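Just the one chain here, the form predicted alone, laid out as structure tokens.
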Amino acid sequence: MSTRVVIDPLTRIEGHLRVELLAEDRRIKDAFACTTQFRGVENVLVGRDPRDAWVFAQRICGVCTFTHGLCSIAAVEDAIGYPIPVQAKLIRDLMMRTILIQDHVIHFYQLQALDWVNVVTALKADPAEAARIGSSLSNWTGNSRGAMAETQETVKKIVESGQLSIFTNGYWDHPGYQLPPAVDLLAVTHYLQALTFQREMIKLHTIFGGKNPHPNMLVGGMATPINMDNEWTINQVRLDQLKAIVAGTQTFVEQVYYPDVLAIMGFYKEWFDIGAANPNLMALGLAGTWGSGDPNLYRGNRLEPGLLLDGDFRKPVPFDLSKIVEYISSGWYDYSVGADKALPPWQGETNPNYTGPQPPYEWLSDRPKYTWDKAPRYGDKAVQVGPIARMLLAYAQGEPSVVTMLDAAMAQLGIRLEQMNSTAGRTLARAMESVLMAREMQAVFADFAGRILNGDTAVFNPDKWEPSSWPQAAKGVGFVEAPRGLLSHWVQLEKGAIKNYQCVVPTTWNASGRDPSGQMGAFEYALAHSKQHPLTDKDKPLEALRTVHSFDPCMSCAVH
């Protein structure tokens, strides 16, 4: 007989997620992802000036702020046919890659690492051994014996106080932890160092956008004046700061983040055979790619928009924008066309209608509707989006940087390509693309700085700022390959105001409930499809956390 297991709230994520599991013989037999929060930002935007939409869209999430702002602006610029200066695009490119890498680093160390790293066991480690292991992985200056000893003393004081502070409620006695104490100590040291790193690197957003989170942006360009003779603008001092931030970012992800993930996953190789999500993956480009309009217009870039379908990770299928639809068969919404019909985002509706039990409740998924998440589908396919989709699609298209890096990692770990669709594979892919994006930042910044030296300082195009220059009716779509996967914003304008606004978000794709044909979203599929996902202790569901966290859930975005 199956046992009901509820994780609510599932913590170390953004937003409100409840996971309901049916477990039997220490295996998960069924799973339901229940998003228990409604936002309604799409409805808030209706009737507003589209030039202000990004301000509201940024508030969809406290983590993905710039990402939603950029996607919103791209959609509006598509609708009114608004070109921007090259320097404005380069600033957006730098800011997008910054938030992507910062997000990935925070996700691994602060949100996911404790599923693999036992903080308490670090007290048993020899700091000298931890330093030796760290030095064998990279030349990172923070791998000294002194740094390890300092971390160990910090953890010791926390444990001896009887209050584990930020490490409270961890399943530290769970048999699923497999790292040697010295590796635990090394990882905890890097956990603390990552806090400082991410705080420093995000200063790029404050230089370009005035603040973070929610940096300033602008339809038609960027609100970032360049004047080498003014102390309050982008000048030589700012360029030097930016150059140092870009260099420091590459150093950290190459010398700390990626080596840590590669080493830690080496101790958990069985997790390359656990947590496979839907065998359909979709991406429009490498991480940080963004644009306006049909992504097929951008063919010829390093990675062309496409999908990998039905488990064939070597044959890309062309992307078709018109195949994106959303169902609400498991979501607490109403459609004018009926609950079992799909709507494309252009005609999307956000009509909340909660029909679940009144809290407190014991179980949500014993009825057809059990979540605030819609169910996006590509045609008739439930697809998985995110770093794993981008990396595997790039590999299938022969992108040299990805092929070289992924081949080396698979050889070191002794795994096959198909095993990358797994809990460990998603974790590894996220770290790999962080390295690639950090290297790209160097080239983007060099282009940006070089153009300034050549006198290119334009960051705003005023030509279409006034609504009198817009068509009476228009529609546009913006897309971003965001930290968690493909993000798209869809806007319809009428007489200078927003008539309809819809967002199709990465975590909406991955966290969706069942569609009318019973297809599960990626969270549910990864936990339940095989019927063999481990769950050793129903009261300490560590294994389920590993798989859900591997997607980096952002439920605030999912329910926008």
The other form holds:
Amino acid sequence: MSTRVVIDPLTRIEGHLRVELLAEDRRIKDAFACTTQFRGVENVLVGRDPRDAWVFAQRICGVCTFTHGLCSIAAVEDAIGYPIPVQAKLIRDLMMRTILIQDHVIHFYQLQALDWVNVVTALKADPAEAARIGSSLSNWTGNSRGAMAETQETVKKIVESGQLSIFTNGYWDHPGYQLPPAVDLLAVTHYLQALTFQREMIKLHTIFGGKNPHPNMLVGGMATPINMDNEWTINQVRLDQLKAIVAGTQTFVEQVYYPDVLAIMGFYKEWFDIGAANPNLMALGLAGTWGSGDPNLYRGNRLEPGLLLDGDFRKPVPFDLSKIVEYISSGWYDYSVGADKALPPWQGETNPNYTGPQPPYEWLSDRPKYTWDKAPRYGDKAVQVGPIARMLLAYAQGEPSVVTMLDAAMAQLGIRLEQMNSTAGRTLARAMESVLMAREMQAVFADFAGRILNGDTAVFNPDKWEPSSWPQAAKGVGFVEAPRGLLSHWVQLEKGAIKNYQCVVPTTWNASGRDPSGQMGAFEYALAHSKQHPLTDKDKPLEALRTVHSFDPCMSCAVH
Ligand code: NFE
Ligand code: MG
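Condition change, the form predicted alone to the form predicted in complex with NI-FE active center (NFE):
Below is the whole assembly, all chains and molecules, this chain first.
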């Protein structure tokens, strides 16, 4: 006889997620991901000037901020055939990589670490031992004994106050926590240092885009004037500041984030055998890859867009844009073509129709429809997107930076490639690609600064700004390899206005419910497909949290 377990709200994510589980003998036997919020930004965009779309679209999310703005602009520029200056592309590249790294650092320290790291146990640690372990992992200057002791003081005050604040409701006495106290203390110290790091590194967005979250952008380029003789534009002072931010970002991910993830996952090796999601992975290329139109036509990317299907992680299959469709069979929507049919995004419809019970309710998933998430599919496949898809696709294509890093990590941890499709593997892949992106940022920044010295300061192309230069009817698509995976925006224009606008978002893919053939999305699959996923205490579902958090869920994005 199985027991019902509900996690609602599932916290330390963006937006509202409820997970319903059936458990038996301390194992998860079935799972349902229920997104309990509706947004409707796609419908808000209909009828508007496409040059304004990014402003609205960017508000889909404040975590992967910039990402939806970039994807929107890429889609509109595709529709009207709008080329942009090289410097505008480089600014977008720098901003995209910056948000990816910040988002990944937030994920590991603020959103997932407390599933693995025990704040209460950190109090029992010897600060000198924590400092010693820290200095054995890297040369990070924040690993002193003093830094560890200070963290302990801070945490002690919080615990003694009886108001645990952000640490309230942690399952601190759960036997699943396995780190030595000194490692707990080291990680809590880095949890706090990660906050300071993020505040500094995201200034790159304020320099290029005036603010963060939701920096300013522009169809046809960027709204970022470059003039070395003007105090208010990108000038030598700003270039020096940007250079320091890029260097500091690389230092933090190389000396803190990646060594922490490798070390912590080394204590939880069994999690490379737990939480495998659908063995179908899809990506355009490395993190931060973006562009207008069919990704098969992008120029200059090192990798081909593609998929790894049916568990064969060594043989890439070419990507076909026309195979992306969305179902609503488990979502509270209507389609004019019928609830069991799929629609391609350019013809997509967002007609909300809530048919679930009125709250408070006990169970949602005993009805066919139980979520506000649509169910995107690639042809007839339920696929997984995200850092793990990017890293394994790059590995399969022999990308040297990825092969070197992944081979070294797998050797150190003693795991096989197939085990990367797991709760621990997804977390590790995210940290790895952060290091690769930080290194790439150095090259992109050097290119950008070098071009300025050669007099290239153009950031905007005025040629297609006026709607009179646009076709009467057009459609376009933009793609971005966003923090949580492959993002696409699909726009149809008519007489200078948006006729239809559809977003197919990373968490929409991963959090999707059942499609008409009963296939689960990645969250559900990772929890329930094996029927062996542990759940030792139904009142403290720590193991389920570890797996769901490993996708870095963003339900605000998923439903948009
Ligand atoms: Ni709201 Fe986003 C990312 C996008 S997620 S976080 O990454 O697009 O589904
Ligand atoms: Mg959508």
